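A single chain comes next, written as structure tokens; it is the form predicted alone.
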Amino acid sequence: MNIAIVCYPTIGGSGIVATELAYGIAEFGHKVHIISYSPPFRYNKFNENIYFHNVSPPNYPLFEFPLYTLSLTGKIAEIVELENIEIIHCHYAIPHSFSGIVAKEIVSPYFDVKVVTTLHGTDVTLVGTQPNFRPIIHFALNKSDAITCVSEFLYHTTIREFAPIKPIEVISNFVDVDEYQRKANPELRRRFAKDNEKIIVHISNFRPVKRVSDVVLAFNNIRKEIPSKLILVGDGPEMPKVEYLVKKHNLVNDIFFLGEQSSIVEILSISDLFLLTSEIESFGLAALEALSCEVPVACYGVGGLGEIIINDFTGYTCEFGDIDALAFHSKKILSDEALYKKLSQNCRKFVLEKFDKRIIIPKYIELFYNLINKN
């Protein structure tokens, strides 16, 4: 097959679940063609499979705004006739999927490609609560061939926001299990935290909706019980407000802020528990890594992280907002080893048995060729 994949080059989970398929469709002999305004994120290993084109918006002084949506369009419908593209496969509703549709007509009297829309969260929860935009997601919804969602809460989410006429199906996103698995680094480990220390871990974008304050609160609570550090990976327009907490609760020397990492799995090899302070997470990809490195998680109970952090299995899940309550199972966790030790185990068996690349990408291929042969 060839297959052209839309998506967001930033860090976050929409690009990276997209550029992670990109690599398993290609490692099946399929030919993808990655198309974004820059080479997204994770893209970072050859793979002769695999081409990424990119798309400049024209500068011209009529224009006051960067047309990212058409020259887009227009990229789409270029790559399709250039390489024959079978399969559109957007991530993202806004502005990815309209693109592919618009861009699917222009080509139409000459090529039947085929559009799949994979929603993976703000898209719908946030994005799509803008009166401006939900016509526009409404349309492209309706239009595609096939609508994927990354969670059943996602899923249940688009029925009663968007109600669309096609039927949607859940593929869950995936961890490459191969590379996400933990490796003892005792004096990366000893950098960080003495012996007797514990590692907790966050990995965000550091956006509003991330709550990353929340984080340090509740890390201020553990450590006056726990001896612990705290590894903060990423950046966004929360850093400043969360250095202020950091220097309020003189927590300077406890917390280590290391930016954004290409590379996370050195970082989570030597944690000891992942927190995630989400306002709303419609499946929570950074969890799902963690607990593929045997890291438990605890987190508020939002969105569709309940199906991945399970209560007194693979971590703890608390009602958004407790800080109290999360510090609690915080300090359960990393104050109890056997308790410890049977959830770190249950966190890298539950991730091999329901969400292994392996298990999950032929999922989109064999979705991909019934859409193809459908007469």
Ligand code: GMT
Contents of the next structure:
Amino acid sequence: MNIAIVCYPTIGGSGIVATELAYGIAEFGHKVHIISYSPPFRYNKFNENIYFHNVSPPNYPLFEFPLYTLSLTGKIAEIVELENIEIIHCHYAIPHSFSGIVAKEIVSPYFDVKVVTTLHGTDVTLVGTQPNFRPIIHFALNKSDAITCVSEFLYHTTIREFAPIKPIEVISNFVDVDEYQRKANPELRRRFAKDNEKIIVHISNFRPVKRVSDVVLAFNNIRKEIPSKLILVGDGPEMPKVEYLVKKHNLVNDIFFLGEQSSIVEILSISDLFLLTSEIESFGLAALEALSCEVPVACYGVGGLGEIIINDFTGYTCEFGDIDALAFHSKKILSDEALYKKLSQNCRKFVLEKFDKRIIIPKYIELFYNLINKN
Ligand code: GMT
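Form predicted alone done, so how does the form predicted together with this ligand look?
What follows is the entire complex, opening with the chain shown before.
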């Protein structure tokens, strides 16, 4: 098959899923054409079946705002024609699905191409419900040849918000379990913590929705009883607020700011607990990658997180905003050795059974084959 994947290149789950999917599909011998405004963050290994096509909006004095959606649409139509694309797979509805649908329309006299929309989260829960975007998403969903959601939660939310005429398939996110596995590294661990200290980690894009300040406050509570260090990975608009809190609570020597990192297995491999404090998370890919590296997760029980963080099995969920409960569960995990052993073993087993890319990627491939062979 010849498949175009349209995605965001920035650090964030939808771009990561799209890129890992590109590698997975390419391994089956299919040709994948990634279309975006720069090479995606995790597109860092060469594969002869993957091509990257850059979208660059024209710079003209009349256009005060870059015409990205139009440029993207034109680029998709061009690649469909040039590369004989059979499937346009759009990750995140705005503007990707919209552009995919219009590109399909442009080439329709000569090419029969199908559009698959994969919804990831805020394209439905936050951005999608804004009044000026709602009709666009509605249009894009109803015109897509297939729609997928990354979790049961997102499936139900999409039905409630948009009631698309097409059936929606849940194809959950996945992880490369061979890459995301714990590799003990005592020397690296010692660079961050003393032998008697635990390591807590948080990884995100530091957007307001992630509430990273809550991570700092929970850590401040935890460290009063459990000798520990916190590693913060990522960067984003909330960083100044987080830095302020760290200074205010005198935590400068206990928290490491690593910034954006493309390889996180090494960091997860020296971590004992992943703290996640998002106010909404349709799936929580970063948490899944932690589980795959045997790191239990403590988080708020919001969105689709309850589908992967199972209480007393892979970690603990608590009520949104209850920082004390988050700290309580974290202390429990970090102080009870038998519990810790049980949880960390369950984490890996759970991922191997349900979220291994070898289980999930064939579901996308089957969906593509069915669409191509429909007529
Ligand atoms: O929706 C977003 O905030 C953007 C998106 C992204 O590009 O990171 O994140 C969503 O998609 C991920 C991959 O499917 C999910 O793991 C995240 O839970 C989801 N984020 C939210 O729902 C906030």
